[in-house]
Structure formats: C-alpha cells, structure tokens
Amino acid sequence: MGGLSIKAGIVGGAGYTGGELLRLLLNHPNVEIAFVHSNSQAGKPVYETHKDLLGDTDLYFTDELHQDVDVLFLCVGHGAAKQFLEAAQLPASIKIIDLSQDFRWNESLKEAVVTGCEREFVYGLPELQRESIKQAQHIANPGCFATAIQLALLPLAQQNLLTEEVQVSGITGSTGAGQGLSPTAHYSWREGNISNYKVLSHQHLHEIRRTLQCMQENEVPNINFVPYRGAFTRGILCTSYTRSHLSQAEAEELYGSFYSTHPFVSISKSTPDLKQVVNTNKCLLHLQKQGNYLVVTSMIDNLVKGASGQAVQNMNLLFGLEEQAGLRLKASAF
C-alpha cells in the first residue's frame, strides 16, 4: 500500500482541530490535500491563519466544496456537521470522518453504530473496534476526554470487572475549549488559575457509557466525572479509580495483554508526565493498586489522539494503510 494516494478534503480548516489535521496530513506519505474549506477565511492563504505552516504549504482556504476526494474530514462545531451533511450532495463513494459529537452516540447503549443523515457512522475508537472501522464508510471520531477515560477502562469492561462506581477527575489544556474566545479561554484568566466545569454532567459521559456497555455484559455502574480547566495549552490527564479485586500484577497483565496489538497505547511502570504525550498520538496508562482500589492514570494530547491524530489513525484503517502512517510524532521532552 506504499504507493496509495488519498485525496483529502477538510471542512472547517481554520480552527484548532482543522489546523492540527493540516499539519498531520501535509506530512503524511499517502495523502494529497485537495482543498481546505472555511467560510470565514475563504480566499486567504492557509498560513495566514496557521502561521507555523508558512513555507509548508501554498494552499488557500476556499468556500467551495469539491467532491473529487476520497475522504472528507469534518472539523466543524457540534451540530454543524449534521447540518452540513444534510445540505451537501456528496457522492456515496466519499468516506467521511466527523470530528464533532453529532454522530458519536445514540440512546441505545448496546449500539456502537449511529445512523444520521441517511448514513451509518461507526464509532472511531480503534482500540475498541479496529476491524469494524476497516469496513466502514463513515466514522464518528471520539471526544478527547472520552478517549482518555475509555482507554483507561476498556480492559476492565471486557472482563466484566466494572462492578462498582468509577470516580474520574481530569484536567485539559485551553485548546480543549476551541479557538473561539470565551471568558475562561483568555490567557489572563487561565494563567495561575484552575476551575472545574460540567461537574458530573460532561457531554462525553454519553459515549463513554455506551462504549463500556457494548463491552460489558453486566450493567455499567455510575461513572462520576469531574473535569478541570488547566493553565496550559494542550494535553489531558485523567485519574480513574474503582474498587477491584485485581492485584497490581494481575492488572498489569490484563492491560498489557489488551493493548499488546495497539501501537499507540503504552503501559508506563513509572508515573508518567503530560509532556510525554504532547504533540503525539500516544496514550500512556499507569496502574496503581491502593488498598481495595485500582487507580488508572491516562494521558493524551487532546488535539492529536483526542482529535485530529485519531482521525488520521482512522483514515489509515479505512484505506488499508499501516495504522501508524504519518503519526510517528515526536514528543517535547523539555
């Protein structure tokens, strides 16, 4: 598959996830970017918005939708993806990867496929259903917090070991709020500050529960999630804990076996730090047995494994490429 050339289009290319997707696809060995759509930036060079791309591309934003592509990435806001697909007349041959939450979940907790706009969307968490993704036409890319928390809990759910409530706390960088300005996104507010938000009501809980219930035969217990806004740019760190009869060694064996064939998830023997995953498509997991509790720390880059990198990972699977193609990225160690 080394000679395969994929023509890609990006809708919503001016935001954080669109910019990150551009950076990845420009360096992907099998991808040609056919167009980058943006209503607000149409006619302007891409590098005027994403200034770090000066010298990397001569692409211009366009407000026209080109249909001569193999895959279309939707990097638009929540609710806008469904509106876009309802209005667009896209050939059935185009594969779609949606990075919004519009097609991630439905009310049926036993289904990992969502129907919308006369299309079926497969939930794009490769560590959950890699083979289904390979056969899909449309992908609903997971949320960032959802990715970090699910990767922390999937091995337990597979073995029906989620029997008591799960407590989760997680902190995310400012890019998790998107590029649009809001009172809590300003540097002057974030610097030296921290706050929680959407306590026990974060929207990603829907897809987390649906995913875990797809794996576990028994009813999934409550997942109590408290998210925090951090005074840093990018990255997510989550700590999940629940009562468990597993020993430290048994937990390490379970997680090591579950992720042995998944290239982007690694188990760290020592306590990891966020810089180990920033700018990469990695997820690092750290396991600790404290009394009767199993504590799982998970960390990802919210814009890469939590968004655009996972979208490229899904594209690789859709087109039969090596899963790591274009995603062998370097972390910032210092």
Given for the second form:
Number of protein chains: 4
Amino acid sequence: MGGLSIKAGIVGGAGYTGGELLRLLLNHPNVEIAFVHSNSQAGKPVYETHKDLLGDTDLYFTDELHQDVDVLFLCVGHGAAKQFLEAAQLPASIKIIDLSQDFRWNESLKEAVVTGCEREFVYGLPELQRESIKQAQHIANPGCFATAIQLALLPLAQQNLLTEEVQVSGITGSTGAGQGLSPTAHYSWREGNISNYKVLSHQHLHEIRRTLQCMQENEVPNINFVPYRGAFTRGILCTSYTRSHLSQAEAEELYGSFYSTHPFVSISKSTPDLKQVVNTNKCLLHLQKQGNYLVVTSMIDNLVKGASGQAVQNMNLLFGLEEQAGLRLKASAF
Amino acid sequence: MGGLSIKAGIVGGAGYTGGELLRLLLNHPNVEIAFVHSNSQAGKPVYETHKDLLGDTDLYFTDELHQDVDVLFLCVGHGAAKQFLEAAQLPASIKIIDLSQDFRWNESLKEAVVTGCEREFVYGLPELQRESIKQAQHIANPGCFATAIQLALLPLAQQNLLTEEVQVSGITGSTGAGQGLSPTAHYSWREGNISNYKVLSHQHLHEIRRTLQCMQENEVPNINFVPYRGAFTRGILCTSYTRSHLSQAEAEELYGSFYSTHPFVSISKSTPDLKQVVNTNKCLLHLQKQGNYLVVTSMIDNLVKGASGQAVQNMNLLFGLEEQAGLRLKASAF
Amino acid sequence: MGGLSIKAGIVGGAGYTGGELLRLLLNHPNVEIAFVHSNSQAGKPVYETHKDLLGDTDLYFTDELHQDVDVLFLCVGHGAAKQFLEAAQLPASIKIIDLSQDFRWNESLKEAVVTGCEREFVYGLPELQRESIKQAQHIANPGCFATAIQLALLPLAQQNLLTEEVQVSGITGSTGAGQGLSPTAHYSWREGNISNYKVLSHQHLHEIRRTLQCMQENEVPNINFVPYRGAFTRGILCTSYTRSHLSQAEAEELYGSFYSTHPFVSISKSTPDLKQVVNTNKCLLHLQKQGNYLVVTSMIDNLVKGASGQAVQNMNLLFGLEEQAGLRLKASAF
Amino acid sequence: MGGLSIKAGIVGGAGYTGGELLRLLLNHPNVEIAFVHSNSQAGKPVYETHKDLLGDTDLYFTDELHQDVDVLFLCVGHGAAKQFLEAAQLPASIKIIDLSQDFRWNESLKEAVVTGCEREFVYGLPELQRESIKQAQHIANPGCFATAIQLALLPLAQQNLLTEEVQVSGITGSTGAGQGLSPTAHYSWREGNISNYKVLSHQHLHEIRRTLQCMQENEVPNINFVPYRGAFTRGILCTSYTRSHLSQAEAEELYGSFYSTHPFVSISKSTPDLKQVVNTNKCLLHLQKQGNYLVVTSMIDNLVKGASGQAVQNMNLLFGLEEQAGLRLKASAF
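Since the one above is the form predicted alone, can you give the form predicted in complex with a further copy of the same chain too?
What follows is the entire complex, opening with the chain shown before.
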C-alpha cells in the first residue's frame, strides 16, 4: 500500500471544496494530482486562487481533461456535475467522486444508491455503508448539514427508534455558501450577525430522510430543521432531539457501539464546542437525556468531513487504502 | 412632562447592565442620576469602568445609598437583589426596578405579580401588561431570552392558540453572560465558535410558561428550548414554531393587531437579521407558515430590550412619561 | 433654537454613509428629512435597504430632486459629487455638505478651502476651523482616516512642532470600503484576517498634509502611513509618532488646551481601545512619551465622526445649532 | 530515517504552546511522546484540556518527570523555564528545546548563543543559523513577534543594508497572550476591537536587535515597533519599512536568494493576507519599493512558526531529520 499511487483529477478546482481537496491531496501519501480543471482560471497558477498554497505546489489550472486518471473529483455546483458527465464522455473505468447533490438521492429508492449518467452512484457516508462504498465504482458525496444530522441519528434509525418527530437546529459557517459574492456573504453584514434561512424547508432533508429510511424498518417520522447562518467561517453544529425510551446509559452504549469501528466519529462525555473539530475530518457527538427527550449534539467541519475530507475518505475506501490516510489533520483548535 | 426630572439611583453600577443603564439614563431628557452604587469600584470615576463614558460624565461610584431618589434600579446578580432589599431598609415610596430574576416568577401564581421583601413586583413586560405597570410601584424586569421568546408567543397565547408543543432555538451574544471571566468568555475560545448549553433546561422557561399561562385559558403546552452561545457580543435571535391552523395572512393579522400600539415591536415581511435591532430597544418579529407549522423569528438586543432598555421603558411607564422617552436609539447596524 | 426645523435632502441615500446619515437625522431635534435620493432604489421604502430603520420611518427613496431644502448632503462616490453638481443646476442658496473627496483639497492652496462647481467648499473639520465653518455656505466633509490622523497631529502643527518624519499605522473596519461586494469584503476571507494596503501611498495623505500645512508655518515633514484592513466592521484606530522635545506633561497640557472647547474630542489617561468610540461621534486621544518619541493614539468611528456624524456636526455649525445637537449617541461599547 | 523514533517529553503541557506541540507531535512520523507534564492537570486525560484531541490520544498529564527521553520541550512561562532546569537535575544528554524567553538573549553577546543553567542554548531561528542548530544540544526557541520581524529583516542585515531607522507595526492574535483569563482576553471586550500596547517598548526588541547585530557588521539602527491586539485568534502580520537604495528587483533578488534553501519561507508577488499562513509553519514575505522606502510585510502563525512548529523544526534539525518532517500542515485558509 505504501507504494500505491493514485492519479487524481479535479474538476471545478477553483472553488472552496476544490481548494480544500487540493490542500488534502497535496499531502496525501498515495495520491498524485494529475490535473486541476477550471474554466474560469485555466492557465493560471493554482496558488493565485488558493493563496495559502503558495510554496506548496506549482500546479496550473487547465481547461483540458486528461483521461489518464484513476479517480475524478467533481467539485462543481449542483446541476453542473450531471451536465459535465453527460458532455465529457469519460471511460467507465474512471472512478467518480461527485461532491454535488446531483446523485445523492432519488425519491423512489429505498437504497442509498442512485443511477444517473449511465453510472451507479453509491451514497458516500462511510458510517452508513462502508462495505458498499468499498465495492463501488462511483460515489455521491453527502451534503454538509446532511452529514452532521445523519451521524446524529443513524444509531437510532438502525434500532428502529425514530418513532416520534425529530427537532433539529443547526448553525453553519460562511464557507458553506461558497465563494460567490452575495449580500449575506458581505463581511459588514455577517460579522456579529445571525439569521435563519430555509426554516423547515432545507433541501438536505430529502437526503437525510432517505438515508434514515434505508436503515429503519418503520416509517421515519417528520424531521423539522431550523438552519442558521453563523458568524464564523468553518463548521456546522447541530442539536437534534426526539422523545426516546433510552436512558442516558443505554444511549451511550448504543452510540459507542455503533461508531466503535469508525475512526472519525467520537463521543464526548462533556459538552463539546465546534472548534474541537474545525479543520479536521472528525465528527463529534454528545448525548444528553433530558426528561423524555434524547438530545444529540453533532459537529463537523463543513469543508472537511462535510465535503472534501469525506471525499478523500471515500477515495481511500474505493482504492483499499487505510481509511485515515491523508486525513490525520492538525486541528486549528483556536 | 418636559420639566419632570426623576432622581434615579443605580445599585450594581459596575456590571454590564449597570453600564448600559448609565449609557441610557445619561441621555434621558427626564432623568437625573443621583448616585451609582458599586461595592467593588466605590471611589473611582465611572468612566474608568465604563470607558466609553469618558467625556460624558464626571460621576464617581459610591458605596453609600442615598434615599433621596424617586427610583432605584437594581443591577446586581440573581439572589443579590433580594439580599440587598432585605438589608437596605428603603422607604416604600422609592420605586424599585429590579433587573435580576429574584421577583420574576413564583410557582403558585396565575398572575404576573410576585410578592417579596414586603413589596409587590409587577412583571415588567409592557407588551403583556402595560396598564398594570403604569399603576405599579415596583417592577421585576424580564430576562433577555424570556423577552425574546414571550414576544414571539404572546399573541398566540392571548387567542388560546398554544395547543401543541412549542420548539424554540435561540442564540445569544456573549454579554448575556456578564463581565465575569470564565473559559467560555475567553476570546480565544469563543471567537468563531458555537456551543449549546442548558438544552431543554434553561431557567427562563419558568418565567415564560408563567406569562403565557397568565394570558391563555387552556393549559400551555410543553416548550422545548435549545440555547446557543454565539460568536458575537450583543443580541438574541430565536426561532419558535408550533403546529397552527392559522394561515400566513391570519398570523400576520393577529400579530399586527396585537402589537399595533406597542412602539418597540415591529413585524418584518422579509427575513430579518439580528443586527437590525442591535443597540436599540426594538423587538423584531417575522412570521412564516411552513406546512402545518407557524414559525416565529424574534430578535432583540439582550442588553437593551432584554435588560436596561426595557428597565427604562418600565420607568417611563411608572412615571407617566412617553414610553419611548430616552429610547430613540441609533442602531449600530454594522 | 428649539423651534428651528431644517429641511434636509440626501443624495446617494442607499449607501453606507447615506444610511448612517438617515439614522442620525431621523432622531435630530431640528431636522426634517425632505427626500432621500437614490437612483438604484427609487420607489422602494428606505427600510428595505437600511433594514434597521423598519418601524422608524415610512420614507421612500426617490429619483427626483426637490429644491425646497435648506441643506443637501451628497453621499455619492468620489467623482460623482462633482458630476452631480455640474448636472443638477441647484440654486446657490442650498447649502451643500459633500461627503466625497471631490472638494477636499487642491494642490495649490495654503487654505483649507476649495473652489469647484461655482462654489467655495470649506473643509469641514470643526477642530481645525470651526469659525470658518460657521460662516461657510458649503462644506467638504473630511475623510475617515484623514480625520483620525489630523486630530492626532493638529496641536503639534499649531505649535510648529512637526519637524521630523511622522510614522503612522492605522486599522480600519470593513464599512470604510462601502457596501460594494468585492473579494476583500467577503466574510469568509476577512473574518479573522488582517492585511495591509496602499502602504505609504494612501490617498488621504494629500488631505492631511494640506491641513497640517495650513496650521504650521515651517514645512510639514514626510508622513508615512501604513493602513490595515481589520476584522471588524466599524472604527479606525491610528498610532502616530514623531521625535519631540515635549515631555509627557507638556504634551498633555498642549492637547488638553487645544481640545478644551471641542466637545467630541477627549484625552484618555489610560490606554484606550477602539470600542470606546464605536457608534459615537467622539474622537479619543491618548498620549505617551517613549524615549525621544511622542506617541499619539487616536480613534473614531469611521461612519460617524469619520463621515456622517461629522457631516451633522458641520450642519449644526452651518445653521447655528448647538454643536452636539442630535449627536449625543449611546455607545454600543460591546 | 523512517525507523528513527525520538522519545519526547513535554513540560507545561496544559498551556497553548504545549497543546499545539501535542497536536504536531502526535502526527509526527518520528516521535513518540513519552510523557506530558503539568502540575495543574496531573492525573487528567490530555483531551480534557485540549479538547480537540479527543479520539486522538489516550495520554494523561503527569507530575512526574521521566528521564528516559531524548528531548524535552519546555512550554512553561517566562522565568519558569530557568527555575525548572535549576530544580530538575536533568542529565546533560537530554536535549532541551525551551519555548520561553529565558535563554533567548544576553546583552553582552555578539553571538546568538546564551549560556545558562550549565548549558549552552543556541537561538533556534533556522533561517539565521541552521548549521549551528544542527550541531547544538539545547535550543532557545524564538518569540513570535521576533520571528516575524527577524525574517523580514535578516536578508538586509546580512548585506549590511540596515543603515537607517526601521519602523515596524504588527498585529497579533489573542492566543499570543496565552490562556490566562484577563480583561483583554474577554470576548465581549476583544471582539470587533483593536488596541495597541507596549508601543515602542516591546520586550522582543532586544531579541531582534541582538540577532540582526549578529549578522550585520555596522551598528543596527533604531527599530521602532508598534504592536496591536487584533480581533482574531491566530497569527501575526508585520509591516516593516526603512530607507533603502535597493530597487524592487534587487530586493526580490536578495530575498529570493537568501531564502531559497529554507522550505518554510516564501515570497509572495501579490499582496498577501494573514490567513494564507494560519495553521501552518510558513512565513510569507512580500516586498514593495515605495519611493525611497523598502516595505517588507511578513506573516506567520504565532503558535506554529512563532512557537511550537518552530520548536519541532528545531527538533528535526537537532536529530538530523528532514526539516519539514511532521510540519506539512493543511492550512485552514478560512
């Protein structure tokens, strides 16, 4: 495994998730970056866009697609991934890891697999279906809020314990909205501010419900989700609660057991805070029984475990590498 | 009314709410500050503690109580207000406005009045009971989260429309925790961070439930509240939702009518954000019907409408002044 | 004076300085806002752009100019003020207060007065030339960095004590760059970040040098200025130092005397911080003698004393009102 | 080299630099952490103090010193390192890397070596004296501001080009002040704030001056330094300027050549910003000729290149490892 070198291509390399993927792959022991595709930045050095990479890479963006790669990461916008694949005529042998939502769910399915563009995309949440991912050819990488909420609820769904309405609130950092300039991305507006958006109507709810229903036999109840825009750049913290007969000890036993073989999920006994996971591929969970309710706090870095880090984790699984390869990241902590 | 001058004393003037009260009263057209009491800072200029007041006042903190005042604001900690009144032997003619929680609620009452220290304290939420406040002698000033949540739910309670569980999440700025140094007040920890605390067990729930039950005939349902510590200094934003038969138009009609005579509450048609109210005495509400749920977003400045500004509003009512006197504040907006 | 009502018009009312001016004038006891002009927002309520004004005003933006005003504030961009005046054909009786840099300086002048568009514009720094402003018809309102640096150096210039090079560094909040969307205004970039710009080449140096030369007989020495973009929204803090024979006591005496009649400038004995002046029209100064150097720290709110507040201060002087009318603002402090 | 395993001990492991060192050493391919000493936290898991390490390590703090180590990192406060060494009676064979200022400079020396506690400490700035470090037994790790300023000026000193006064301003994040609770560390104070401190009198000036004088034959001129506390947690950005005869091209040639063999220093052609280096061991430099002045902007992460990362870099050199081992860190970038 030490000698294995995977040739990787990146499409949409000038955006936030593309940049984060570059930061990870440049230090990955088993990856060689074959090319970084960008229509807008073609011909320019990668470090002119991702300025922290100055001194780390001499790569240039290109607008040509090289087919001599083992894996292709699609870091383009929602809708654009499907368009790209339809136009690109790639050989089926190239594994695709798509970070958009284009192949994440499909209303009619009971399995976390979606067919599209003549390919079958396995939903890339390793804590849900690591073995299916290992066997897969193509991956639909999960959404950021969807990752944080699913990891909070998966153990309950596996035991058919989601029986009453679930309430979720969550706060996301600004990088979740990408690098586009918009009024809610303006520093003078967002600094020291907070606002909610898409209350009870966030698009990730489809993805979450589908996943939970794959695990749970009885029907998954209503999930209400209030998302907030927070005054920080990185990370997502969610609080989920539902009525439950589990005691504190039973809940800890259930979650501890479920995640015991998953290296990126940890259960915190003490109240955690978001910066414990920022700039890492970790998900941190905290469990509290309050009256009849089980409260699960979950947190991830939206650009790492919520996007590019999880994409690398999926790549590791696709190619039989150690799951943590290239993902032992120093937390920023402050 | 222009000539009326109220002599005001402040006890606990060195803390955050005391400072905010000073900022307001120094510019109030009908108030003369008789003294500012502080045990810890006695003998020092007020501007050494509240440094923004340099150039605005030559007042010194004192550890003596002058009884020649019309109104006394208690800006001391929870528990300390009761202790102070028990020890101070103040004439009953001095009106008291207590910013602590010591006289806010009493399990057995169905009215928003609490008796203690040989006095009767009217709960000082003007949008709940302005007329009672006008007739009152002493005021228990509401809590900050309690203000934001009550203003979101009062019109429903008045119409007996709180029939199913209410879910609330809210984010507060750091000044809500006062000026004490603590790990969660450390800049290096809190900057760019988010965490929840007292999930489903916040102490303001008693106060909220009592108020709503005063208004609503049928029993007020369970209220679940998830509070968050946000990475900002001022303000509280809450999202409350419950199942409701009201349509969007009916909800807007109900809330618009309820608050039409209340100068500090406005209903925003568009999605609001916290900084619209920061550094003002306003409460902003936003209504959305989503499926079967009515979602109410509410926001205030925790130190103004959530504390010292509301105290001044109550003082205005107690003394027959215009409700907005001294409270037409320039928003900071950014 | 209580009865005096000034009819004011605002041109360019949809930007940051226009909004800040509205916040001030709506609460000014002697002003009636006649109209708010905006090409981009004409026909829309003012509170849709300046959202904190919801509940405070029913004004609409207009694209028509009413000539029945006493004073017109120009809150348009640099260059656009001159263009506007050339096109608008306003009667000379309307007083103009221009917040752009179009009439602030003129290379050839030794006086802080600029002629342009058939008008004479007096440079509106009251601490420099309050009497000239009182007699003036039109005002060129100073720049924000220029205000902070000039107030740090004026007393030295008056005594011909600027004899050796002056070093200045200063940090500005994001609102100084206006509401335009740009990469350095993106929250994900600016949060927790710092960068310098226009090092030793900032355009305000012309304005500063001209003012100081008006006061000082001998030639004003070289002024080096390093501006920084800070991770905050409001305010400017500058540190200026130069070799000086003044002792600490002599410096304090000089500055105290110079500013004794100027209500918005205070000298702090202790080390100050920016938030002492945020959301006020104050300038705070701090003096330190270090070896052979006199160090002057100065700070203002860039949108208030650095723009719209100073414009109101100038209006007060133009119309014989009390200098502080409408400018006794509650600091945000946090 | 792949097989080499260095046994490392950490003294003062509960503070910020101790935590940062742990984050680095846990992922270092050639290090085994023998023990983490802390008087205050002895007996508790390391992850209770450094909460981001939950899931990464099962280490406990200890109050015992194990002597079976190859290297000992001292992460205790200024003064405490000397006290520790005097009391500890360590064998001379254990290499010491001291992060305090206790052995950084000595007024009388012309060499960057200090003798104390019966040991000789080589000043650990690899870009100054990499070969001496490789031969050293003990290291005095440089200060954070000192690192940023020295790296900005070293190439000039080497060429005897520091002939006129140098002006420096710099802004530091809050972690530079450690984890102690203090008024200037309070979130409600520091958020959105800026202030200067120790103007023209910062203690790192001794260290800087000594280093530059080691390199330059003629006397190093006066260096004026204005430090600021910034509203961010990590990083230092400094702007230094001095009169220089070098052209832009000559300066770039000089700096490019000087740093060509130093893997952590890069020269940016475009204006850089602090977040390009946050959470990395890099120093980024930018050169601008403005009139007669050469302006050098330099930036580092104060906890990494300014403290624990540089300590690891020094350890790598002491033990003949690759200089970048364990220091290829993913930037946080946002």
